[in-house]
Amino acid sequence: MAMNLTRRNFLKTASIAAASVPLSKVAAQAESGVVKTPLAAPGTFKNTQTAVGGVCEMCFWRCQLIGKIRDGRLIKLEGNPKSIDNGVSICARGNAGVKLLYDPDRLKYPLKNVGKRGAPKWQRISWEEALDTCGSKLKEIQEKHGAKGIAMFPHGSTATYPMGFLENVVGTHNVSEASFFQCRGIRDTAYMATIGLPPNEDVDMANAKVIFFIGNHLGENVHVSHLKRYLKGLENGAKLIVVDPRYSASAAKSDIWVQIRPGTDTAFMLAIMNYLIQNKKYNAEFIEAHGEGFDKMAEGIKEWTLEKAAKECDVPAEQIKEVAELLAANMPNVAIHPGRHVSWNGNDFQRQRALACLTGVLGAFGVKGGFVQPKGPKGLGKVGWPKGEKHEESLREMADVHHYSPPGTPTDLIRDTAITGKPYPIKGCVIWGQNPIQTIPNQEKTIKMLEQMDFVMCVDVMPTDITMYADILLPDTSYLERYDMIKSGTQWDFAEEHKQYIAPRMPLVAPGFERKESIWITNEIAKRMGYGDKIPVQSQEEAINKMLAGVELSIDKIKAEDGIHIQPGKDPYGEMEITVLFHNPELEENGYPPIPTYIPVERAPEGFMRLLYGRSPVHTFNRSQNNAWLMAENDSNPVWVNDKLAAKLGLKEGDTVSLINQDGVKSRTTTTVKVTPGIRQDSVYMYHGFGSMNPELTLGVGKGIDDCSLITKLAVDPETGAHGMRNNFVKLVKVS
C-alpha cells in the first residue's frame, strides 16, 4: 500500500473612507505619518536597546537574531551571540530584514478589490468588513459545494495555523504547499520509501572525508549554519565532488567537477553503484545488517556500465570511475547530500531514491561524516485545531494516482479540477504567504483557475504578483513583529560537546499600521463561519507558551535567557535503526519501478537551450525582490550563456536579450547576457524570482526576467505529483 502521511509525522521534525485608490497611493499616504529615526553609522549604536528572541524568516533557515532598537524603531539586526546554530553570523538577507520591515510598499490595511482580478483597484476597508466578507464568502461556498469547494495555497510558519483550520475543521483536502510540491516533497517521500525517514540537510559535512553534491549549489543558497558545516569539512580536508552543468560556487571549490547533461543524474548514480558492486567496493557489512533487496537492485542496474552512462550523461567514463573510486576509498565517511529544491525534470523521485541507495551502498548512515539523525529537544507541546471528519475523498485518492505524494494535494490536480469543474467544483481560494504566480509553472493555468473562482482571499506581507488576483487582501505581520514558531535543534558535528537549543520567535518591534497576525485573523474568520467553539488558542503568545510548557519553559523564562534556551545534547553517531530498501516491493505493487530507475529526458531541440535556474546569494527567490538593500546589490538576473555558443549567436557580455520558449511564449521583460565557459552549450541559467509584474512592488517590478513565466510545458513526477521545473527550452533574442 502507499504511504498516508500527515504533515506532523512527515516533517517530524470604525468607518473608513471608501475612495478607490491604487495600493501605492494608500501606502504613500500611510507612510507619511511615520516618524523615522535615521539609521546609525556602523558602530555608533548609542542610546539603543537590545531586543532578543528574533528568528529570521528572510529564508526558511531561521537564524536566531537580536535587534538594536532606538526610539521604538529597529535600526539593525545581528546574530544572537548565544546561538549555537548561526552564532553572531547572519547573511545579507538577514541583515536586510530591516528594509523589509519598513518597506513603504508593504501591505498596511485590509483592502477590497473593486476592479478586476489581475488589474485590481484597491479600496481600503475596515477589518470588520474584510473579515465579514471572508467568513461569509467561504461559508457560502462550503454550504453550496462542501469543504471540497475550497482550496488553499499556504507557505511559511504564518500559514500553519490557518492551514490547520481549513484542513482539520472545515475539512478540505485541497491544500498544496510549494515547499512540498515545487521543492522538497519529492526528496522526503523518496527517502521515506527507501529508509523510512525523511531527510533534512543533516549530513555531517564537517567530519566527512568526501562531500558529494549532485544538483546542489551551496554557497549560493547561503543557509548560514549549513554553510558553516560545509566549510568546516573543506577546512578539515574533505574532498568535494560536484555534479552540475554549471560552474557554481560549489563547483569552484571542488576537487572533481562533473559537467553533466541536465536530467541525467540518475543514470550517473546507477553507473557508480554498478561499478562499486561489480568491483566489490561496496559496504557489504552494512548491507548485510541493514539492506533489503540489494541483489535485486544489483541485477537490475547491471546495464549501467561506465560507458553507457558516459554517453547518456555526456561526461567521460573515466571521470565517472574517478568519482566512484574516491567514494569507495573513503566510505563510510562520505556526506551524500540529499539536496533541498529537488523538483527538476519530472523524474526526480527515482533520482532521490538513487541518492539514498548510494548512501546505503557506501554504508554512510549513522557514521561521522555521513547521514546522521541529530537528536533535538524532546517534549515540546503541540497546538492545533481539533480534527474533524473529511467527508469527501481527496482528488489524489479519487484518481488513484501519485501514491507517494507529500502531504496535501498535487497542485495540478487542484488546478485542473477547478478549471474543468470535474470531478467537482472548486470555487473558493485562500492564498496565505505563497506566490503561486512565481512558484507554480504554467502561469496561464494558475490565472485560469483564479478567474473561475467565486472568491479569492490573500494574506501576505508584500504585494506580490498573486495579490493582484485577490478579492480581499489582508496585511500580515512580518517575522520581526510577531510570535509564531519555535526553532529548535542541536549542535553536534564540530562542537566540543553536544548541545540542544530552543528558540521561540518573538517580536522585536510592535506591528505597524493595521497589520494582524495569523491566529487572530484565522480565529475571526472561524467565528464568522460558525466554528468559534473549536478555537484552540487566542493568540500566538498563548500558543508558544503552551508548546513551551511541555519542557517546563515559557516565553518569559527564555527572554531571561537572552532569547535562547540551551541544554545538554546527545551524541548522534552510532548504528541507525533503519532498513535500506534497495528494492521496494510496495513501489512495484503500486506500478512504479521498485529499484532506482533512470527515466530519460528530452534533449534540447535544435536552436534551443534548456532553461535552468537557481538562487542568488543575496535574494530568497521573489520574496526579497523589493528590498532596497538587496536590490542595490543584485537587481537583475543576467542569463548565463556558454562562451562558444554566444560567439555563434553573435552575443556579447552585457547585451540585452529577451527569451522565447518552445511554446512561443516570450518573456515580458528583458535581461542582459553573462558570457562564460562555466555552463554547457545546451543550457542557459538565471536566478529565479525576478521579473515581478505587480506595479505595487515599486523596486522589483520588471527587473530582470521571470523564468517561471517561460515554464509552460509541464512535467509531473509520477510517484509524487510534484512538478519538474527545469524541462523547458528557450531561445535568446537580442534586443536592439
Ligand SMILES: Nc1nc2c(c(=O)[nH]1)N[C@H]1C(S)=C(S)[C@@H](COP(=O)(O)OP(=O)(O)OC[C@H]3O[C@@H](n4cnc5c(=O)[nH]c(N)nc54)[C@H](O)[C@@H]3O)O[C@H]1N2
Contents of the next structure:
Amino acid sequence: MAMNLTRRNFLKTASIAAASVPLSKVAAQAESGVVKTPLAAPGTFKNTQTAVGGVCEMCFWRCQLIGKIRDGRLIKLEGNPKSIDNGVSICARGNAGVKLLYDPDRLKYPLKNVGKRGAPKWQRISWEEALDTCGSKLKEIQEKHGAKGIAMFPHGSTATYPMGFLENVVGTHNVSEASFFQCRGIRDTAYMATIGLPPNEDVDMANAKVIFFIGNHLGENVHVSHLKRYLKGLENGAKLIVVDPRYSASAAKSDIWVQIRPGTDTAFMLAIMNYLIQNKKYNAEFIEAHGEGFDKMAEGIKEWTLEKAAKECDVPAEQIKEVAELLAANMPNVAIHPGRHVSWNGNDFQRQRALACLTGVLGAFGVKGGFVQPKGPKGLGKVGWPKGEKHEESLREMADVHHYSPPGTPTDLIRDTAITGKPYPIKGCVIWGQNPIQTIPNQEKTIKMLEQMDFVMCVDVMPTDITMYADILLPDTSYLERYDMIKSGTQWDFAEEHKQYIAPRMPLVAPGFERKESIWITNEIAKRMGYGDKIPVQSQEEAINKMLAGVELSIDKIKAEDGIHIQPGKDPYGEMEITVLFHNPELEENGYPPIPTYIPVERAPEGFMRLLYGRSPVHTFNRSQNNAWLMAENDSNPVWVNDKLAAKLGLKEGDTVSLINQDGVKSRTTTTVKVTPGIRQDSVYMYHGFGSMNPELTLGVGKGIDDCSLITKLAVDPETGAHGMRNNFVKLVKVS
Ligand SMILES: Nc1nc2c(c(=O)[nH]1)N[C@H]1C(S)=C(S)[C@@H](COP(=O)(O)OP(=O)(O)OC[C@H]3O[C@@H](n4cnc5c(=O)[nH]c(N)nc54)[C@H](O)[C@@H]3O)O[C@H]1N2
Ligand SMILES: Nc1nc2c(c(=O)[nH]1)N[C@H]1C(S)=C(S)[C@@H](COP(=O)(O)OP(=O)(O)OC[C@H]3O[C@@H](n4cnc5c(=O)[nH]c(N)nc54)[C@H](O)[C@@H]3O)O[C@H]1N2
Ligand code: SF4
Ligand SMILES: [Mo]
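Mind giving me the form predicted together with the named molecule, seeing as the form predicted on its own was just shown?
To see the whole picture, the full complex is given below, headed by that same chain.
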C-alpha cells in the first residue's frame, strides 16, 4: 500500500478545518489524563489478550477491529492490522466503543412501562413475561387488523432478521428505515433511474484528478476507508471542488469552495452541464456509446446559462465556469461523489439525477478516478425467513404515489395512516435500532402516531428518546458482544492490489446482564405468534456459519485467519455495462420531470435563517450522546452564525440562545453561539444528534439542542416519498 495512514495523520486530517472539532484534542486531552483514553501504541499493554473478529458499529461503515482484553474485560479497541479496508485506523467513535459496552446507563434487563408513553416508569420483568407480552400483543393486532396493522422502524444489523420476519412471514409492508427515507434512499433510486445501478460511496477518489462534492462534509462525516481514499486522492494532487453554504472540513481543504445558496445545487449542476455542452467540452465518445436522451436533456437545460444559475445560486458566474472548465480539463478521471445523506429539501431526486448525469457528461464511469463498482466477494450464503403468501397492496401502491420509493414504505404514509386510521388502522409498532423521535422530522406527528398504538415495543442498547415511548423495552447485545453480519469488500484504494475480504462480526467479550441477541429474541416472539415452524436459523453464530459455508469458510477458519479472510480480487476498472438515461421516458410516464430539473425551494421569511445541520466528527447521530469519552470531547452543538449577521443581531461568541422556528416551535434546551464568517447569512448550522430529553442518560440529557425538534414543516420528495429536512427556518433568542 502506497500510503500508510497512521493514526496521527488520520486524526490530524479529520480535524483540519477551523470548522470542525479538532479530533486531535482527544489525544491531547487523553495524554493529560482528562479523557483517560488508553492511547498507548498497539501491543504495549501488559497482561492482555487480543481478541480478533470485531466489526465496529459505532457507525455503519463497519471497520474491522481487534480488542485488548484484560481479566475478561475489554480495555481497548484497535483497527485489525490484517484489514485491507480501515487497516489499523479507527476513528474517535470506534475507539470509544468500549464506553458504550460498559455504559452504566445501558439497558440490562427486559423492562415493562408501568407509567405513560413518553413519561415511563420502568419495572424489571423476566424474558418470559416480556416475550409473552410481545408475542400476544402483536398476534392480537394481527388478528384484528391484519399484518398491515403492524409498523416497523428498523435500523442496523440486528434489525435485518426481525424485519424479514415481519415483512416475509407476518406480511406487513409498513416498514420504514431512517437510513432510506431520511438518508440515502433518494440517492440510490435516482441513480437506479439514471444508470440502472445504485451507487455506494465507492467513487475512486484515491485515483482521481478532480474530486467534486455537493454537501458531503468529509472529515466531519467520518468513515475510515472512505476518508483514506479521499486523503490519498488529495495527497496525489487531486483538485477538490466543494459546494457547501458552510466552510466545512472539506471546504477548508478545497481548491474551489462554492458557497452556494442552500437548496439550489441542481441549478448549479444544470449550468455546468449546459456550459460543457454549449462549448463542446463533454465526453462525446462515452455518450455515443452509453447515453440515451442526451439531445433532449441538452435542449431542456439550455435556459441554464452561467448568469441565470449565478443569480439563483448566489455565486459568481465566473466561479461556475471555473468549476466546469476544471472538470472538463480532467475528464474522465473525475470523482463526482454521489453523496450519502441526501434528503435535504424535497427536491432531492432531481439533484441526485443531475449528479449521475454530470458523471455521464464527463464519461466518468468505470475509469480510474471515476465512478467504479469494485467487485467484492461473491457466493456468501443467504439466511432469512421464507417469503409468505402474496402481500396485499402497500400504502404506496394504494395511493399510487412515490413511484421511485426506496424499499419499504415512506415514513409519512405510515404516520398519516396510523394517525387518521385511514385507509386502515395501524396499532402495533416495533422499533428496532432506530430513534424516530430524533431522526424523523415533525416529532409531534411521530408522538401522535405512537400514542394511538395499542402496543409499542423497542429493542435497543441504550435508553434514548424513542425508548421512552415503549410499552416493552428489550436489551439487545452490543456489536462487541455478538455474532451478526458479515462485512465484505475490496482493498480500500481499489487500484493498487486486487484483493477481497470477508469479515464476519464476532464477539470480543460475552454479553453482560440479561442482554440477548436479535435472532433469539425474534425467534421467541415468532414461536409465540404461531410461526415456530418457519424459523430458518437458531442463533447468530449458526447464521454466520451458514453464510460462510457458501464460500467454504466457517467461523473457526476465519478465527484462525485472525478475523478476516482475504482472497484475490478483480480489477475494478473497465467499461461498465450501463446506459445513462439523460432523459428517462419512464419518469415522464409517471408524471415526473424526465430530465434533471431544478425545483426552487422556499426562501427564509423575514428575520429567519434556514436551519442546516450535519455531523459532529466525534458522534454518530444521537446514538453516542451518553458516551463518556465522546461527550468529554464534544458535549454540545453550538449554532454557527455568520459574523456580519451576528453583529446585526447583537450576538457575540458564546452567547446562550434558544431557537424558535417558523411554526413557533421553541427548542426545549439552549445552546451557545459560534460566530464565524464560515456560514452564509441566510442560514445557521448545528451538529445533529444532541438535546436528548431522556433523564436516564446521565451524560446526554439536555446537552445542546435537538435539531429534529425544530424540523416541523415537512417537505416530501415526490419521486421517492423521502423527507426533505432543510426547509425549516429559525430565529435566535438570546437567553440572559
Ligand atoms: N462523525 C460521523 N460521521 C458520519 C455519521 C455520523 O453520525 N457521525 N453518519 C454517517 C451517515 S449515516 C451519513 S448519511 C453521512 C452524512 O454526511 P454527508 O452525506 O456528508 O451529509 P450532508 O448532508 O451531505 O452534509 C452536510 C453538509 O452539507 C452542507 N449543506 C447543507 N445544505 C446544503 C445545500 O443546500 N447544498 C450543499 N451543497 N450543501 C449543503 C452542510 O453545510 C454540511 O457541511 O455521514 C456518515 N458519517
Ligand atoms: N434531524 C436530523 N435527522 C436525521 C439526520 C440528521 O442529520 N438530522 N440524519 C439522518 C440519517 S443520515 C440517518 S442514517 C438516520 C439515522 O437514524 P437512526 O438510526 O434512528 O439513528 P440513531 O440516532 O443512531 O438511532 C439509532 C437507535 O439505535 C440504537 N442502537 C445502537 N446500537 C444498537 C444495537 O446494537 N442494537 C439495537 N437494537 N439498537 C441499537 C441507539 O441507541 C438509538 O436509539 O437519521 C436521519 N435523520
Ligand atoms: S468509521 Fe469509526 S465509528 Fe464508523 S465503523 Fe469505522 S471506526 Fe467505527
Ligand atoms: Mo445516513
